[in-house]
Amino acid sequence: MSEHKMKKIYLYSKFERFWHWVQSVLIILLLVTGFEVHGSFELLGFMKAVDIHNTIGLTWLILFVFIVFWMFVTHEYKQYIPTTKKLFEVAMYYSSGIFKGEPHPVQKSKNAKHNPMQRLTYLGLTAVLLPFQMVTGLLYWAYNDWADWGLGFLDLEVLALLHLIGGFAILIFLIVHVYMTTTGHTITAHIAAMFSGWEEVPEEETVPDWERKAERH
């Protein structure tokens, strides 16, 4: 793709790009003090590793209620409305096709910045994955509290585990798609947008007629 033409389009707002670097600081930060918490290495200590963890946990929290906030008002969340369109083309692409040098199916545009695979990915990270992750880890967090909640048929062991698979699918998450950024036109490209808010575009690039249609919906 390098040998294109590039153009840069404004996609990332400051609030987008402010959310998305702190949530990736506190999300990378609870991962360090969960998993020294569940044991599997010692860093800080157990306790304090205990409430940096839960302190965190509750700024996260915090935080993850703005951005809903902000993508229903900015009308954002359209951005992660799933589509099957181009999605076998993406897969192919993701499986096969980078690896032969070939142009990516989808490009972004200010009304579509994620692809049909992205939009599948994040919304069920944002949907399912993270909600699920607080659920339990606020339960944990007020054990103590459960008999007053009436919530004593609760298993502690139980909760734990569930969190536990929570935090190593967030990280696997995390992994995928720290390498994902490396797959611009250049390895930098996708990281280097969400620091300034631009990225680079095929200058020829027209915004696809399915994600016009997306729009409108």
Contents of the next structure:
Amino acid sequence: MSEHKMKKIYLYSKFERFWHWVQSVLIILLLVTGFEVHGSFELLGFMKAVDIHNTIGLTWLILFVFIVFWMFVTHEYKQYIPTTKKLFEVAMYYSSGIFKGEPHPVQKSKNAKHNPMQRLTYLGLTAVLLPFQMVTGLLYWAYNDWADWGLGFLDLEVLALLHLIGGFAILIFLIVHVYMTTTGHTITAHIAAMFSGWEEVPEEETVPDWERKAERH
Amino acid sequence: MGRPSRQNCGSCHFYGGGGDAVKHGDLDSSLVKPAKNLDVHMGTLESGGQNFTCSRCHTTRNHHIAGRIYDKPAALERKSLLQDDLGDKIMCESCHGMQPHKSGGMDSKLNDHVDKVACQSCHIAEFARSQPTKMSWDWSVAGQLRDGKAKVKGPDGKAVFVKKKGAFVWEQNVVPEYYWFDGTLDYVTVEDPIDPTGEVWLNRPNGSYDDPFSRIMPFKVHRGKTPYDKVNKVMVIPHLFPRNKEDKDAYWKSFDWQKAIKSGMKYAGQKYSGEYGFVDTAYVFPTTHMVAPREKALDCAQCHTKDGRLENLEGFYMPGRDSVELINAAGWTGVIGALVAVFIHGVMRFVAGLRRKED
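In place of the form predicted alone, output the structure of the form predicted together with the partner chain.
Every component of the complex follows; first up is the chain already shown.
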């Protein structure tokens, strides 16, 4: 890959970078305090852990609403529309090509920030896992109002365990996600891009039409 | 006539069971003139307490505290364990209301608990804080001598062995046991069949998680070894006090259980098989006095942890205490699996990279 000439493109806007990093900090804190509340270890003490978990959870919910709003206003949500094209190639790349030094089968571009595997992953994350975690978390938080809200049929244990399963899923995502950032043309390339907004991509690569985000109107 | 003093009421209530602090772990002579530390309500004014008399809480009149006037009936629908004994029902909520803690932050989390956890559970972290209370009574060793003596005293001066009664265990600063409680107790009578293979609960708190009037309540549990009828599987009533000098049937005359039980059961009009044994028993006392200052209230983690104070209460979920091991195991396996996978992938990339450089 290093034989390719590289060029820099501006991939991640300020707001995207901001929400990415704020969200990452919030999620890590939620994981730590969440598992402490669950009784997995002792760090801050149960009361602090509950307190911080609640506060951050609500903060994140508000931020998330803004993120989703922004995605629809800017049409960035289209970056997440799933496709199976080249999905197989991408999977093959990470399971074998990457060891042979082959180039990535899908290049990043302004209109196609995510490869097909990322699209699927991030769509699952943003549209399913994170909202699931927020809904179960919010219900958990509102436990004492269930009767008033007509939610008396809910069961705290079931809800808490669903929330726990979501927590495990997010933790596993986080591990793989952080590792995947090291698979750029240098180990820190992707992380650096998420700070600066500029990603280095090989030159002279044309982005196929299907990869392109539909033009804005 | 003045109001009755704590001494007046206490002359009976402190000495229940034949001596000071024997029965109740939360009502003893140390409440005649306690410091606030022992009881925030009955504590002396000098120590920062309220100097309440017993009748301040046990009265039929409405309760008014400065700045807080409650027009709701005192009992707020919850039942009372105070039967005919001291008159009216009184609850902590009668004076403090249903939301005694500040609203906002973790204080409102405390208010969230009051529908399931009785105030006493958090506010009386330990009972018998001033003098030891009797926690167990083993009748089976009565009638003998211990080290050749008819009475042996423990380090705190309380009798640990008395020939007439058996062996006692006294404890101070006792952590209560917690049970669901709707304000009523079920008692075992001499007519109720018992299961002598386990501990026999001579009384048992009623209540459950699903009952909206039940709360988790702290109890002193007094254990014992008590005579029972081995064949009919019922508790027995031994005849203890000699009626006169000639009364050879009385246990405290001849120290003969057989005769004492036969005579006691006959007097009570109950059948007795003629075979007795000793069974482990438990008897509960709700703990409601000796409310400690707020700083001494329970921490969240004393309940919300695996082997915390509520570890024996089942059938409901508490964060930090409960989990489903299968989910934990699967979750952590997934997490470790992910770590191992990315580690191996990384090593393979590294090695493959080195090889390519060599070529």
